[in-house]
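The data below hold one chain only, encoded as structure tokens and taken in the form predicted on its own.
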Amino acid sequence: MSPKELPPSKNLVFGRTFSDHMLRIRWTEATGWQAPSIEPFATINLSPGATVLHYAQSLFEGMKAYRHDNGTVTMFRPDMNMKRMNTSAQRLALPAFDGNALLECIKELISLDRQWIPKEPGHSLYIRPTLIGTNGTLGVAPPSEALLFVITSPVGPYYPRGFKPVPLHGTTEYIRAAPGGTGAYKLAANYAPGVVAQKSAAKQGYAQNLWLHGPEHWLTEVGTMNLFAVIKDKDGITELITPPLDGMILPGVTRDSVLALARNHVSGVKRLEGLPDVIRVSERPINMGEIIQSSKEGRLIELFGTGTAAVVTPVDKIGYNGGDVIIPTGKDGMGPVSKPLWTELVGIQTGDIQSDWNYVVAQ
């Protein structure tokens, strides 16, 4: 009964702001899924013998709301993230749900909180569904009780002044994710191993990390996001590669995006002015020693990263092995490739550009 007061968007800082409500629904192993309840945002009570506080049983998802310039309020292909968040949870073996009812919940609770989607152009809702274990009793087992809930977070663009490529640290003393293991999901537990990582990297002066694996160094992901390099082939031809889904890199939904563009634009479903009329579309491995040799052969065009906060980043050099690899940036910072891919992702997250991966939320 006491909304708060969004405040100025100029003061807004990603994630430190919430808006008025929060969905929470309830599931036991007797019950199963309790009724949805959005509710005022408000601190969560729980055991200290939870299992998410002793063994990380705990996965989330991120997605924006955006308001078009005709008031339409929508989401961009939230189905991915449902389908996604549903992986995560049976790899923890969290309680698995109805993604096209969770949607309607969401839906229900961006509706209600609208007001806090801010107006200025490149704002947006931040959206953050997770899942987590609840039961109080130790013992390393699937939980019996657990608490999916939603929060939201009015969000400024991720570059406010123009886009600033950043410099990678190449991360040979750590690893994000191994075959096997938890790479391809959207946990908890696979971020906070990387904030040591994220430190020595800025120590050393760089933004983030580029997270290399084995002895061939091959590339996997930057930082928290979806990695994608450009390089010219010897005949000329330039080639768009992102590490294949091999277990160990998240299945993100801006790269499906980025890639959905490129092939599109390849097939002559929609051509993007400004993409190369000839272009491979690849998702393979790819290490370091090619970066360097297409670097030292003039053959590089760039390198950067793709998530739903940035949508996309891109990169100037990697630090390795003790020197600086430069990656060719553009005037305003962004290559040749991923400025037309970016100006159609955000052209359609914005309502400019009509598409059926916007769903909508409010009319």
Contents of the next structure:
2 protein chains.
Amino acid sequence: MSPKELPPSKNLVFGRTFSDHMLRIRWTEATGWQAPSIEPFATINLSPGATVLHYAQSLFEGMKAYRHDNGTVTMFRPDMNMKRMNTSAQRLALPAFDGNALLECIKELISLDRQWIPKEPGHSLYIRPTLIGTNGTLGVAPPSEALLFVITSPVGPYYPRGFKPVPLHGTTEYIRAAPGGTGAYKLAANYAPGVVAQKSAAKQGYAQNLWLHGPEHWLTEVGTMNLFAVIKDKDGITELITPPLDGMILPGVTRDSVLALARNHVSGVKRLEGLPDVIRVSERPINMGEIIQSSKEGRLIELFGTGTAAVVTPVDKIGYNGGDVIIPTGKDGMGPVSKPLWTELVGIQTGDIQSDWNYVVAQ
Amino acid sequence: MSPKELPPSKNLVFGRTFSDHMLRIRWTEATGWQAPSIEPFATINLSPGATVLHYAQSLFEGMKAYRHDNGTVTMFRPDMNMKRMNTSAQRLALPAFDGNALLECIKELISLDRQWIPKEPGHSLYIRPTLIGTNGTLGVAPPSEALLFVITSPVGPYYPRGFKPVPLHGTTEYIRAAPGGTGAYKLAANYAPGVVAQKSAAKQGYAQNLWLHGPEHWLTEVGTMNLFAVIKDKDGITELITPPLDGMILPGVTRDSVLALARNHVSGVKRLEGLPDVIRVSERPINMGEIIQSSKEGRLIELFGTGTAAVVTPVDKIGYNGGDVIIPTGKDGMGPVSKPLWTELVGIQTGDIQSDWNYVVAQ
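Now show me the form predicted together with a further copy of the same chain, since the one above was the form predicted on its own.
Entire complex below, previous chain first.
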């Protein structure tokens, strides 16, 4: 196969362009994992009875490879993704795998296709490992055959025209997750059902869903991102709040990193410029009642989503109970807490800041 | 392609053998539905970025074609499946289609492969229409390309050794559905997450999950079947109870048929032999408290699941709160209410009883 033409970076749309190669690793119940194989990007040929098509036996991960100015290529905390991918596999009774070995294969794939990592600032190579059940029998059961594949896609900055805060629709008529369900796992099954909810929000003028849980309207996630709120507590201390990992919340890598950076700032391990000296870092439930109350009392500082695709997404309002709750935003979109955290995160990812969170793919 | 060898009917395992042909109909946002095509059964070739693989953009139906003793081939109420399939498509923002036109295509497919319908009593041809999003882009959005395909599979009786009542595990640690979710739609996304719950029930000695909802432990469904309980009310009247279509319950064709047969019996439109003269037919919530209370008072008559695959599945116990609630069963498995209803249903499906529920595929 002759390599494809690389599109100009400015024309990149998330997940539409794929690089020349892909990784495939087959598994069968009888033989276990077969030898991994890096092949030209090509169709996946499935039995029309394949369980992935009928029962959503599928899970995935999302990661990025960044090209630093000095040419080094790194990934950001990929061990977290490998661990989560195995947790997702367990939830679906799909086979477990050696995360380190898979990471080595992904490293090879990226090295081979490294010309596909765009050079422009804010650009990266998006990496999508996927594990699907492939046996062609219609019983609902653990699969006897599976395929793990990895594709990669060059992507530009999620917000090419800078941070424009997004309005959210406080959603109660649809759910993303519920206790005992699969919200804490990165399963295919969690995504398709959200499309009509997003369409309904868009129709009402909102960009994304703010998924509210239960009669108390607990905040859970934003679209396909984790969620953070910043409130000035009554004792005057700035509190950075994100919902706890109670079984409904995806344990996001960006979520974990934001918490770690904030805690390192508080403990003095690494102070971040611009961040308030004292922050209360909380993994705790927060509901719309508290958002509205703190907003009324002028104590609501900001609200933002976090995820691999966009890193940080500021929010400027929440449509709720027929009205809009206005959320303060900074002059370039991000607020006083998200901005220094985002700056540090992106500094690490682009290689400007040294960190052992970077996993070197190629020098 | 040369036709495959038909396996002996006694060796059939549900959904493992497929007939010679399949139906394929492509859809694109730009052109709409393309011409349907009946082709040899062969692999489906997808972009590795196809949304069905990553986000579970998939829904399906299950129907059966029965061969009567006189050679006539019929399907059972397929209009219900076509209607439900369109409802599922709408829930996933997949394209709507003309149910009558699809049914005509399925009729042609079955006629072509009619030698695949086993002749033995209790056997049938299982029909699996499936609609999947196929566009190869990683955005979570309504698909711009889709494929509707139909495969068929000869199947034997679900319980080849007669009706053996199954023990259920009263499941609260996993959920099948929740308000605002997708339990009322036949989506791929509803199935894979149930596999670990079934495995966990099996490990404890139970065949299937009895999905209990909320702190009140409302009974919802059994494995992948709808659920009926029969209780003698305090006024001495036999009550046939199934949970209402409140958004968590799949509107099953067998469920609807059981309700219709029972109501026709009560109203005198068609009396069924063996059924109590007076029955209270209720679509209403029922919880474990009521099951236990009626069991203690000797008023619990039976409990059974309904679905296309097994038609009626009697239950003999429910593992709950560390003990077992024993459910009465009849001497051949089914109880006094399910038995006459099952007899009528199967009589219609096999052509022994005339009914406008039968849709003639071939004479």
